[in-house]
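Next up is one chain by itself, shown in structure tokens, the form predicted on its own.
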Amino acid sequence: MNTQTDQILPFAGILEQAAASLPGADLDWVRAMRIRSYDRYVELGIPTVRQEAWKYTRLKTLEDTVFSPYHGDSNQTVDVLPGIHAASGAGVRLVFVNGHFRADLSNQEELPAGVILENLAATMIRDSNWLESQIANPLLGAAGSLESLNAAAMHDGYVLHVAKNVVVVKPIEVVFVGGLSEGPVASFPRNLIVLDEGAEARIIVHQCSAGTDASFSNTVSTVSLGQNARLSLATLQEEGDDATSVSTTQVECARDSAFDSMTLSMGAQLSRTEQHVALAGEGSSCRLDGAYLMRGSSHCDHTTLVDHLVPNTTSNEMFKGVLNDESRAVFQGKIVVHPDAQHTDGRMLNKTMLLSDRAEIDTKPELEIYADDVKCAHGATSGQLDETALFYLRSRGIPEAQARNLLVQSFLGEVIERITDDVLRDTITEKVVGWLPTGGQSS
């Protein structure tokens, strides 16, 4: 039960305050989510250390800093937009700016017959019904604070529709830009992507700051992959120094369908990022992979769920971080096998590499198995650069920053590798390039 005051909950209030605002007031079924949903968030109260889940991570932001939700000007001039495949406005892109979705910086063109793609508010106006079934949850007592509290106060997002044997050749590339306003201003994106039977999509969402001032994005998608669908998504989190990001990807996947993740985490003062997969058909498979590079005092935190839940499934997880000066990382990863989920297969691994004798990780891979056939295994290692190595590249003449900087690399390249997008992963070699410290370990 939530032990905070009306007076001290972040966001107490909310409904009121922007309801005429929010899209969907004329909607029956969205006014008793959002209520529904708002009543869930007061009685579950935000996050604390106290819970297992939230053990490592605290939301001190919102204890200690008024964010409102934004309602000022959303045309307000982004001078760059991040983009891989869709860069300079080619290719298919949506752009969001403080939630705000922006049509003027948006491409829906060049998608296949078959694709719908567009922001949530487009979808409740179009197809009212269909929404209705996909993100009503008639089980909202399960739902967490931050999930509720989205749930309450969503303002837009996309969504992302593929019909049966529909395979989407192109990259999607979905652009959410925070800090543009006047003060800490805070946003609840709602993601749906749908693939039918059959159906194969790539999404690559960016996730970046274009002002200073702070931010709060509480993020939250849902994923439904038919049979034989297969879905890959990549998300490259680059917020300011000011924002607290936390995002929750849901996923339910049916016979021998495939999700795979890549998240790369380098910005941003405090980020968590969870994901709860469900394999629910036989055959099903989902890969998590991600990548954190912390410097200065920030904080990243990765927690995944993987539910196998019937037989003869597969997940397989890598997470490899790097952190410098005072930064802090955190990875909790949980792989249930149900009763019934014989011949499960599921691997986790978390390798994290630290410049500097402050940073910290705190690591909890966990297996919990319940069927007598299995093939499972997790493992954790933290440690600082290999000085044999080390000296090895510095006997061959190579400077100590330049033989540092390719350990880190080599040390991030098993997890790099496995992407499959070519342009992809050539861009985060970049990034994790650029990131790299230039001189000395820190110390």
Contents of the next structure:
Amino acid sequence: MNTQTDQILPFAGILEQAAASLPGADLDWVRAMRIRSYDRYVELGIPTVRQEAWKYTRLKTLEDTVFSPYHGDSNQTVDVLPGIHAASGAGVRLVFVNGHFRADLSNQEELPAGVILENLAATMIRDSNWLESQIANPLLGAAGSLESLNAAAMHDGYVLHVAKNVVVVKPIEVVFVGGLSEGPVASFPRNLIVLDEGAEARIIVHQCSAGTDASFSNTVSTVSLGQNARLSLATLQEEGDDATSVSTTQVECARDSAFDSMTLSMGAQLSRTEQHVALAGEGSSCRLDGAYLMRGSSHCDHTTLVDHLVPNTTSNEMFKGVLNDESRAVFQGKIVVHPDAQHTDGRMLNKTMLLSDRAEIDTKPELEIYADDVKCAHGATSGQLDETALFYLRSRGIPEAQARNLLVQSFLGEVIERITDDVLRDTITEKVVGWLPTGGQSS
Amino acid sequence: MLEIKNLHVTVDGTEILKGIDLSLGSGEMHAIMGPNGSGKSTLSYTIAGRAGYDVTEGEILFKGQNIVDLSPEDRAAEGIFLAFQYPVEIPGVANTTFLKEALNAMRRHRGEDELDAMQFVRMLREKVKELGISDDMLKRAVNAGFSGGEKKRNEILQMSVLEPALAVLDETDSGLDIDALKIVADGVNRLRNPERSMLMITHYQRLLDYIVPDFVHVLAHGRIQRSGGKELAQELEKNGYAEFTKTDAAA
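To complete the pair, please output the form predicted in complex with the partner chain; the form predicted on its own was given just before.
Full complex below, order starting with the chain above.
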């Protein structure tokens, strides 16, 4: 195949083409950040399978498709918007179409005092100094190529800031609709979540496609949790077959804070969900859960890194998936226990059920432990449907196709049951049931 | 009710059952006893239709119909029930949901109306009361985290709900202490009736103290070696299976 050098770098020159029309063009720090990030992106290039972190996921679509950024007509009508709590239009919901904020489809009312929820471009105008203090990534020097590309090209996204001790009871839903354009379109959403001390919030992100055009989205979210703050973040990725979706979430947890995430991946031609959690305060914890359902030739990648930096922190990860046809999944989970992080409790589990002998799972759980008094466990399994269980159900009169579906539900149930929001849990269960093949299959 | 004629069964290329003949009349309770490796479980799986148990010769007639080519679910709908030696845990699927799905799948197969949630729950409540099963066991996932005794009781509950014409009980006594055994045996005895035949497969005579069979058969080397009344079980208890485990056992 081509080597990096004979290939034109995707999105080369993106700043010259669009910098003036991007949000924050009048802000020095934004312009500097874009230029610095772009240079880093050029230096690093697009990740290739020669890099260990990208060994199993190849961004092939960037090699053979030219995506034009920002050109989506953002005023198109969207027939049906996904929503769980906000389905009736009563809840809080922000909507982005091809990366553009759509105030007409959004509803930011009903939020308690002390909560700011708006799009990034609005924050740049309203409180540029605060934004700069939060977004300037201290890890920028080490940012990967896609994060750098996002920082250079970022267009819009959501910003949530919850003040000290404010609890946002109702979940906030954010919808990213892609694929609504003439031709391949790229978007670079940039999100920021800041919960001050003792604040609590729940966010449900929907990533979906309304049209059938090819799309590439490169999302970066930064989460900062103050002391004793709690965030629950669910991402429902149901993009179309022509979507390529990569996202990176950076989370920093202060003392006694908790970050819970649930990722459901059931769409897109290719998706990569990367999460990096730094447990930086004593007593902080994170739970990273995921369920993936792939069919056709779809590919999903869940890559996590949890850094236990201080004593008495807890992490718990469970990713379970079902693969049909020629689909492929990648799980790369890494827990690093730093020298000071005594009494770390770190757990990670990845289980995959293969419904077809052409499906593939590449799983790589890793532990790196530099402290001596810790509890850590990791495990990964893959297998087929349990034939004894299938026979058990059939011997009770349940037809084979239905029995298979029950066993898949049972398999995913372990991770879905960990969702504490009843409405969300029921919605995800319904989506799983809807995904299951209904036709009779022979063994 | 059940007539097995010259049944030969091969598993993974090895012939395990080498010509079984067995006949169960309506309402009869038969016990099949035998040493480990004699083919007892193979017989129960073959009757229930498990994949990988290939009938190479002979037939299994159930209510006069040869069922050898029927799927497990079709056999279940026809009225065959197998109580498993090791009931399978199905996390995430509530016991009640499972029972309702199973019963309604069978009713659909037979062209009967499905029970709605109300009708089902009313019926289930009665069954549960008869068998002394707690509501908690119904709400939990199928067999998940159940004790050995709870799993076996759950099998009996399933039998009670599905009302089969033929129940095959595969080592129902295995792994149970005496108290759990009594409870399970009591459940089985309650479900005995003139229309229901039962085939009880066991290694130990102990179970037969609590569930008294009409006939006892000794299975060894893939064949029924001897048949008799319940006194045969006592004889086996005294003498063991030595007589039947010799490699040159009677043809």
